[in-house]
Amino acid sequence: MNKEKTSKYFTTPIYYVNDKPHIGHAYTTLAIDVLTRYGRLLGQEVFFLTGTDEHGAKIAQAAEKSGKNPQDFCDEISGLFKEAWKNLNIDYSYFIRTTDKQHEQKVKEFLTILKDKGYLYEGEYQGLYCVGCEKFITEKELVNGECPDHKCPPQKVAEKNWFFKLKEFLPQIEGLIVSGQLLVGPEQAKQEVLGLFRQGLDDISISRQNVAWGIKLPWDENQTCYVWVDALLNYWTALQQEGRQYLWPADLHLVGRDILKFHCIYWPALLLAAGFSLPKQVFAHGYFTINGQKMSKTIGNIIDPNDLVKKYGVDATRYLLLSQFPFSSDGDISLDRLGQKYNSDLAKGLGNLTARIVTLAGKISIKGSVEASENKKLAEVKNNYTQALGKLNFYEALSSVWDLISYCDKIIDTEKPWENRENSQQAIAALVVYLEEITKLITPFLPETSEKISQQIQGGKSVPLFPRLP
């Protein structure tokens, strides 16, 4: 097998362990899981990386607040992420933690390369630092003197650090993004990143002084690697740890818009400086609100994905999260609408159609084939589905499948194949073919349901897939 042609490397961001996982984390991770399962169905070798980001001042503070030492705290929260992904049937290839000793060693090796190449220098930083964001922040980013995300004033910092010569690489990176050699999507995200170059960017600090919880610089024990550099390097160190270096560069980094600067500017610059190839694509999905409000612990509207699994089941939760609105757009999730969508799309839609077709097929001996006109419908749906997934349009891919489900319902209502008609066998044969195709198309999204439908088609016995909720 020619791995260069058939292998794919997909990544989620690694999630900060200052708190337990919520549906925002699940949304991103499910998307990569779907792409991974789809690629594997096509016969590709797909390496799916996810994990947790565990260093930095904010983690140390959260650990202290909980009465635990930082490592025990990280072990606990990282375990919650693994548990949530297991409950959502997320089939990752590797779960990296930045407290892994192998990761720490590879980070030191990467930083040493930068230093040996002359891209690091000592300097003094004076400015503002938001512990909540774990990043330096400018005066113009503040709102009423506060970080707009964390609603608190940043710390005034004056300390000696090691700096990275970011400015040397800015013209090259901007050119790569403009030309499309480094794909940044969707277009809104690309323009947002290009706007950052026009604002002007300075060299960045790659270390912090007086931050105990982190990776010490190999040549300066008084300095700790800046948590964002530590985190970004996970995409590279994971392959080193797993012996999968041949998979580099990453085919896709899937991120939220709030971390575009790090992934589209800082990360490419670090890679160019070290002499490594750049990722092929960085894609930023949209934000969502809950009942019209931003997720917030203060408001109390943060949703645990495990709670959704308990209420709706694994596959239903996977479907409900990815079918709310286009992946590249912002949107709102209403808890009431989740229940309505479960009943309309899954119980009444896919579940009811499966029961109707399996019941019809079990009553007769199916002979005949689907006519050419009906094959045209399948070709149209499969083309729309393939095109949508190729563009990371999960919402549109699912919409094409549900279009076929509605089409099948219309056939049943129009043809009434349960009546003793001349064309009943042919109509039922067509419906079975359609259901088999639906089963294949939903496999990356609803893997357990896909298997259940296949078993029902083979066994000729209908069992409810999605019991209707009151």
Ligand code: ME8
The other form holds:
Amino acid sequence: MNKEKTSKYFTTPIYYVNDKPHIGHAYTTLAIDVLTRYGRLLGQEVFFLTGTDEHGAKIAQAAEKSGKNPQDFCDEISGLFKEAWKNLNIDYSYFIRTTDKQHEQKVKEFLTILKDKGYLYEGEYQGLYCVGCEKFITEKELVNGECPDHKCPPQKVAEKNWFFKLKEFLPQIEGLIVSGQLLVGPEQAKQEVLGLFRQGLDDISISRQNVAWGIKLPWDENQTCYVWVDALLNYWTALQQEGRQYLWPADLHLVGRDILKFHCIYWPALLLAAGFSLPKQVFAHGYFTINGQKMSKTIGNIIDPNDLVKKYGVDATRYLLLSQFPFSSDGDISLDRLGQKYNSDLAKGLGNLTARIVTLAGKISIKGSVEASENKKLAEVKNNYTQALGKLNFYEALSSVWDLISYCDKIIDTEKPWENRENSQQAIAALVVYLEEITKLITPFLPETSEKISQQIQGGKSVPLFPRLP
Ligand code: ME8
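Since the structure above is the form predicted on its own, I would like to see how the form predicted together with the ligand looks, so please show that one next.
After this comes the whole thing, all chains and molecules, with the earlier chain placed first.
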């Protein structure tokens, strides 16, 4: 098979560098890390792209507030994202920054293609702009005169801009989404996007006149590229930088549901206009709130993933974040519940089971194989796991493994194989096979733990994996 057929290209959003990473960013990035590791275990070449979104008014204002020049500020915060991903054992293939010179160059080339094809025109923009969202906003969207997400009044803007003929592409994109040629998941997200077409959309401005911190339009130095166009293009420019154009189109853009419109409407339209093929899938996951509130610096309730790693360890943090809620649902995170889940699922569940089986296997010489009925259990678990991961249901995939863990605990409790009866050898042999299978299934989620369990099975010596926390 040629390279194109077996390779996959997965992306996360590129995160704004106005602030340090939080567990919401970690959630999306971990999910792609798991899919990447899973794909690689299946023998696929997977290219995993993540990075940072560094231009625009929002970043310029954050830099100014911190008393730094924008580039130094971006270098610093972008570095914090890289560090957090390292601490979470996230194995990305490439980290793009929109201030990379090659990216800036490719954005200019892309915009020139649109201009040459006649899809850009000059116009006057008069309206409202929310710097927090980095988007033009309508009166209708405001709540008590404020942006409902950022709880602040938008800016009044009246400036000359370059516009993109978005409307020309809307019927085609709607058709592609309806027919599933451009997959939008889950179903609820697809319906939300289709609703946007029904409400009607106007052409979009792709440049800003009074935002200096951005990429200058090659034919109009008074204008900088609108930060969302600059950012979306990362998915395409990164491949050019890496000499991996053959990976286009992306197999999956994973996003939070806040940025669906940009990924399912604006992005496909820009690609169609330039004559490029469209991504295969855009999937939107749910949102975390903290004790019922939106995570925000103002409220002061942001959870830093590095703090979780310090408290629970890398693999435990990976597990705790991905096992909270079904991937497409919103959910509320509480630090207390994270601690309880650590103790029940990891210290008591996986950790304790490993210790029990490794100890039993070390005491008794095991012979025999797993009986047919027990193999049925394995087949069922593997099937549930594969199906779940195929649908990006990380929570369900993990539940199926934890179901096997409780099943093993029950076998040990009922058969008491340490009593060394007639069937003990058989039971222990089966338990070892189950533990080996559990080890394989958790590999994409808990790579270090999986390695440690394999070593313990081979060495016959049990070492605690997840010490119980007070
Ligand atoms: O939107 N729960 O960047 P951003 C779960 N730069 N996921 C969350 C979350 C939460 N509470 N908060 C954030 C941008 N996320 C643009 C993207 S892409 C071309 C440009 C995750 O820093 C989720 O994936 O605001 C969301 O879409 C993303 O972080 C937004 O990150």
